[in-house]
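The chain below stands alone and is given in structure tokens; this is the form predicted on its own.
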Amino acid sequence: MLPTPIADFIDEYCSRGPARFHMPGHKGRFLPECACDVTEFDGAGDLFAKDGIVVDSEAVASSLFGCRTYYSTEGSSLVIRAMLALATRDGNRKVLAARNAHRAFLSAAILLDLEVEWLCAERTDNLLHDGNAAEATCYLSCPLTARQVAAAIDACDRPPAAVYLTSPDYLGGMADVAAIARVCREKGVLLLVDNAHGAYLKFLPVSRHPIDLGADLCADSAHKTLPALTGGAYLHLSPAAASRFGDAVKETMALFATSSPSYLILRSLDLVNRYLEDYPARLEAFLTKTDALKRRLTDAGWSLPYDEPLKLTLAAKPYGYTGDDMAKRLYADDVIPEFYDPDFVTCMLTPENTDEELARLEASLAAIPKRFPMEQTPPPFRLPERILSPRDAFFSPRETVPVEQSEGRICASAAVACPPAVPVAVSGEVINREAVLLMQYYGFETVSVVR
């Protein structure tokens, strides 16, 4: 059984009742999970201390991820902006970006007054109705090709210090990172991957995760996608880039962390690391369960685009619904889905999901009509001029305007919904009138813009 060394402290510790002179200010009452809620002293550790029982977890957890990773109690947030300060450390500060980054990107971006390349899907249209993924595109997903990537390196008037990519992204569109690996590795870009959503690709039959796939750094969220509590993240690093950055990843951290981390979340972080020794075999046979609820939903005539094997997301026009009608019905039935926009709804799936819990999913999607597709779909999607970068025009002064008054105005703070938190205008850029469109299909009303 692997060791649980904070998971352990902390409950030993709370079992010898002692006499909390300490944070928090609960003095481990008030609600029943505040006793395991303490903070840092003597044999407690720190999250960014070099030795102490945060760092022989950490080691636990490298070991089952098979590369050199580190905790995070403020979510693949913190972890997104640590990437890109370690791989902008040496004063480059150009990064080749997908288009649908998370805002936490956009922060980052900042916070390090980076310039950012936008790199956009090579097809606009919109092919919500045939279910093919490999075509489909939408502003949050952004499926890239290696060659692609390739002919953005070289357009550069210098290398970028790294690619920055979503996969798997909010919908489950999960990009080929093995091929844009092999360019990135050739090129001597760093590559950069938020994989949020996809800290489960390890413990697959054969992995996807893309520490494995090539990726130089990864940000994983294990709220999402395992049991830990919501914040719990991790940042892997491939041999390499450990080998490179070394001490620096802690103290870069750091930076963007605050100094009283939840040892609520640490020590959750801690247990998952035992409940991944047989993670795997559990993955399999819930992964068998949910392939064949989503051929039973492919054979009852709905529309699945995306291939992330522990997301189900709908296409909803085909089925002759939009996204947020449907998403209202399965409200009705108490099954909550994670995300819905006009187009998709979108299920996040794990092992914790029961046998009654899916059955309940099947049966809210089959009480719901097939109708005539409907055939509305999201305007396209133009690559906006850049006027300003984004630091400059988010510490400009701005003002607050209704989305059908931006045209043609510098957006100062991103336009984004949350979820998925993928911004439509991004700081810096002159709102164009695809961005107006865009942001008026999925229900922005109002927009900050450069004064």
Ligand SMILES: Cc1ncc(COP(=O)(O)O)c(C=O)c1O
Second form
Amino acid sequence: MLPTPIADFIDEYCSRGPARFHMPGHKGRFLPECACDVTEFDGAGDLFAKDGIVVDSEAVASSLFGCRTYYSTEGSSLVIRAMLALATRDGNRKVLAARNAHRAFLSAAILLDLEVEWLCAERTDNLLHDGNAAEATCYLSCPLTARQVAAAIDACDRPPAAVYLTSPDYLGGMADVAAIARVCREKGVLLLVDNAHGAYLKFLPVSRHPIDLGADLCADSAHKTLPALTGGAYLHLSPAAASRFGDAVKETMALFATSSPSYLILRSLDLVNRYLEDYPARLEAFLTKTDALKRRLTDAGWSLPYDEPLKLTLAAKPYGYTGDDMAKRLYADDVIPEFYDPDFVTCMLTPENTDEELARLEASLAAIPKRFPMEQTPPPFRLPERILSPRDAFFSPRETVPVEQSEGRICASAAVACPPAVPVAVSGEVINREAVLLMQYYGFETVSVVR
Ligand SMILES: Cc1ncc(COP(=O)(O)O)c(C=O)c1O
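Beyond the form predicted on its own, can we have the form predicted in complex with this ligand?
So here's everything in the complex, that chain up top.
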């Protein structure tokens, strides 16, 4: 069995019943989970120290992921800020980023004063009603080709520090990381991947994890698809990135992080290592069931446009409903999806879902009669013009205005709904007609603009 140094330390501490004159103030009482909620006293290590039980546990995680792995107790959000700080630490702050970036990327852009060039999908018309993911583009999915990334790098006045992708995206779209990584390597540009939704990809029969496909740095939320407590995440480095950045990782993570990391989360990350020992077999068996479920749904007329293995995203309109209506029906059966919007309903599946839960999902969907397809699609996206840097816009005096009055104004703070926390308009951009229509389509009422 793999060692679990953090859990062993905490469990032994709790079983001794010491007099706790350290933080947290609950002293191990108040809530049942408080017993294991400790802090950095002697022996407990420190998340950002160079040795101790956290480093020992990270070494176990590194062996499982086959690369240098570091823990975060503040989600991929912290990891994303840290990997961008690492990639741009030599002063080149230009980053080419796929437009469907999570708001953690934007907070990094503001904090680090990044020069962001957006990469948008080549097809900007929406073919969502066909359920054709290859061509469907919207603000959540941004399918890029390697050729497009190569052309964008060549078009830069000077080489960017990094290319930044989000894969898998919130709907389950996956980038061609291997091809894009080849291009980045040829051109000497780092490839950073927000793999918040894809920690499990490492453990598929053939790994589809970004580091195995050639990415240099990558952020995984352990809490999204593995059973870690909310907030548990990993920063992974390729061997080349580890030798270039290894010494600076902890210091850089600490720059953005709390000095009171949750030991409940650290303990869960530690125990996830042991869980992962027999996970590949469990994952494979689970995927046999979910693949069969997806096939039955397709046979019954559902459109499942994205191919991420542990996501089940239904295109609602080809089935005759809006995503909101469809989600209401699922909620009425106490089947709770991860996300829905006017077009899609997304369920996240893991081997922790029971057969009974999968059957409830299927039964709830089976009870929805198919209707004539709805034709309405999201308004097309047109990249707004940038007038200010994200940082200058964010720190400018601002006011909040109704979305319908925002056309022509400079966005001060990225307009996002959470989930999915992907912006329609980004700080520093002039809100164009298309952005107004998109914000209205996705239900935004107000937006913060530069005064
Ligand atoms: C694509 C994407 N990236 C990053 C994040 C941030 O991850 P975390 O919640 O682990 O901070 C999320 C959260 O939902 C996400 O969906």
